[in-house]
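Okay, so here's just one chain, in structure tokens, the form predicted alone.
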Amino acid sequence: MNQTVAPETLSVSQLNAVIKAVLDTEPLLSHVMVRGELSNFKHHIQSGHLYMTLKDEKSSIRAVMFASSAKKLTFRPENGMKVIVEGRVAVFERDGQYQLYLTGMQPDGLGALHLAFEQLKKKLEEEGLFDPARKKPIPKTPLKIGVVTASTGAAVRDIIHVLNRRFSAAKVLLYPVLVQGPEAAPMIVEALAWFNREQAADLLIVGRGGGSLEDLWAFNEEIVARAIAESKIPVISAVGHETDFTIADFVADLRAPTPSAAAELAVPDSAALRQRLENVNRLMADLLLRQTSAGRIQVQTLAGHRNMQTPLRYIEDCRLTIDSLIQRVYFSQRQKLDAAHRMLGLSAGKLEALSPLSVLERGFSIAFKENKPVRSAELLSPGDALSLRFAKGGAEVLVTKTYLQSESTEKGAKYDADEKKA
């Protein structure tokens, strides 16, 4: 008789660990490709991880892509986007839920590169990196030109050939880089940084020859676009053929349709420049000749002037003019001096009339009490000692009596009458 063995009792954690071990050892689930539609998409800013749900018409499964893999995406995932993902299936033991751990993702339908191109173009345009106002002017005659491209291939040969043919005075400095593949973009960024750090060029040409969208993709990388935008040295982009457009073309200070055209735009044509200089020299020579002729005529005119023919007569005329000026100055100053003398006489007469000495000469005297002039009898008392000042000499007197104005007037009138009798 068979006996049923009772199963071992497991904890929830143990059960989840068993399921995880089973899934982790299943080869089919260690690397899967799954097609579905994105929903519940979240980008965790702090960690950089991406969380989402992948679904179709009947089912859904949770998925996560860690920051190390998310940084390699060439487009920005969005809800509703149909994608093909790559990764493994495993259990998150804490929640007991299985989910996809993604290592890759690409759009399903529209090509990933085209989508990434449009998304990055829109992002950088919104930031203003394509704004014509921020583009730097291209120098007219750069003497040091930096070229960032592959050291082999038609692009570098065409650029150097055109630069030497058009403007051999310019020094060309090549910084060789890879122009396709995963290492191309970092090398281009480093080349731009070196030229700016060393200030080794007046102008930079960055580009490569033609190719497929995948071949040109290094010039669609965001790090390359931002390096071009941040360059203090003006940049001409020269990527692919005339119909090819890259993000670098939109960010650069000037876009050239081909590497050869970039060299044409970078420097002036030395032959045309030489012809222009010859024209300027000819114009300057004609101008100098006209000015010399005009100066010669002016000298001849001056030489024929009477003063130049008889310079002594001119000097005599100047002497007469000076003598006349001296006489006018003398006469003017004499008139001013006479007027000043008259004013001085009038002022002296007025001062003489107002002088106290003139009053004393007419028979008046001045009384002083304690060296101060006495202006009123009210200030005196009988017995006060006074000093009298006459036109000639003086006297010391004692006051015996004082009186007011009325008495003084009567005595004065009597004095005048006695004077008349006498």
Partner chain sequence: MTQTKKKPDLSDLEFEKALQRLEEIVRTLEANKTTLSESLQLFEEGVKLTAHCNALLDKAEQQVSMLVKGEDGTMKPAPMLPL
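Predicted model, so just to flag it, every value in this text is computed and none were measured. Here the rigid core means the biggest group of C-alpha atoms that line up within 1.5 Å when the two forms are laid on top of each other. Positions refer to the first chain, counted from 1. Compared with the form predicted together with its partner chain:
A displacement of 2 angstroms or greater separates the C-alpha positions of L100 between the two forms, with the rigid core held in common. Once both forms are overlaid on the rigid core, the distance between the two CA positions of K232 between the two forms is under 2 angstroms. K72 is among the residues whose C-alpha shifts by 2 Å or more between the two forms once the rigid core is aligned.
Now that you have shown the form predicted alone, what about the form predicted together with its partner chain?
Since only the chain itself is given, any partners or molecules it might have are not part of what comes next.
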């Protein structure tokens, strides 16, 4: 090369074209990774392109990320954020400026996923999705349990095993989903929607076994978080190991540290339930016994009465009373009979004394007119026919004369004699 050769005069465009060609052919610049801090960050809404300046303590460089790459970012770049970018260096010929054309960006220090996690967590928290007040109570004894996880692997096996051991009365319905990769989140969302649409479960367990942050990523996706929040059926999240926290865990109605623990939390222990049933049964029996024994005491108090204690004696007493009553009745009847007898005897004597026959025996006679005894001469007229009755026999006579003034019994006797002669 000759150093004295005068330089060719170039136009600005030519110069920039040369610079561009040089930079474009430099392998080092065609693919670079650069660490720096973001400033002057602008998100051009209409185009979707991102513009920014990347700087460190001494220097800075402009950078652009086109919308096609920007869409793939898992976090929101912000001013002051330390990032590692990936891209190439090229010249923007119009301005004569070289800049970084970015194809990728991730936070420096914190992983990109971690940052996205923090950002989504913050966003949903501000929306109130983690509010304890909006969490649904977990049913005590769910009889239909929906499980959303992979159909193979430890998680589903652990869940079913524990459910069966603790509470085999519950039916388990597994909705198999992919639990990692880009299809996982939409599938989990669809599974949650299906259970809610079909009302096919009292309780849902959503989760997977342990893995890296990337493996668990589906459970940090916004659509999954929102599907869990919107579920009318209570959701227990069961993602990874105890130390793994996902957005799904914060939104779920209950977070279980592992899939097995989710199953433990989902159902009561049959043994404990059996114990509870037994206690209830015993309590019922005790209460009933209390009531019956109260009744028994009442009965016993009543039974303590003399007559209740020895019913035979009571019967005997009754019998004695009856006997004495009978005696009294008998005695009084006896007395009445005796009195009657006596009265009868007296009356018979009187009757004897009154008998007209005895009078006739003494020589009196009775006169009958038309079968009626004659007590007075007034009733008689001469010519009347009379019947006379004597102690022995009788006679038919005619009245010849009557008088009221009694003359003498002799007169009568004389009549007797006369009449006899006649």
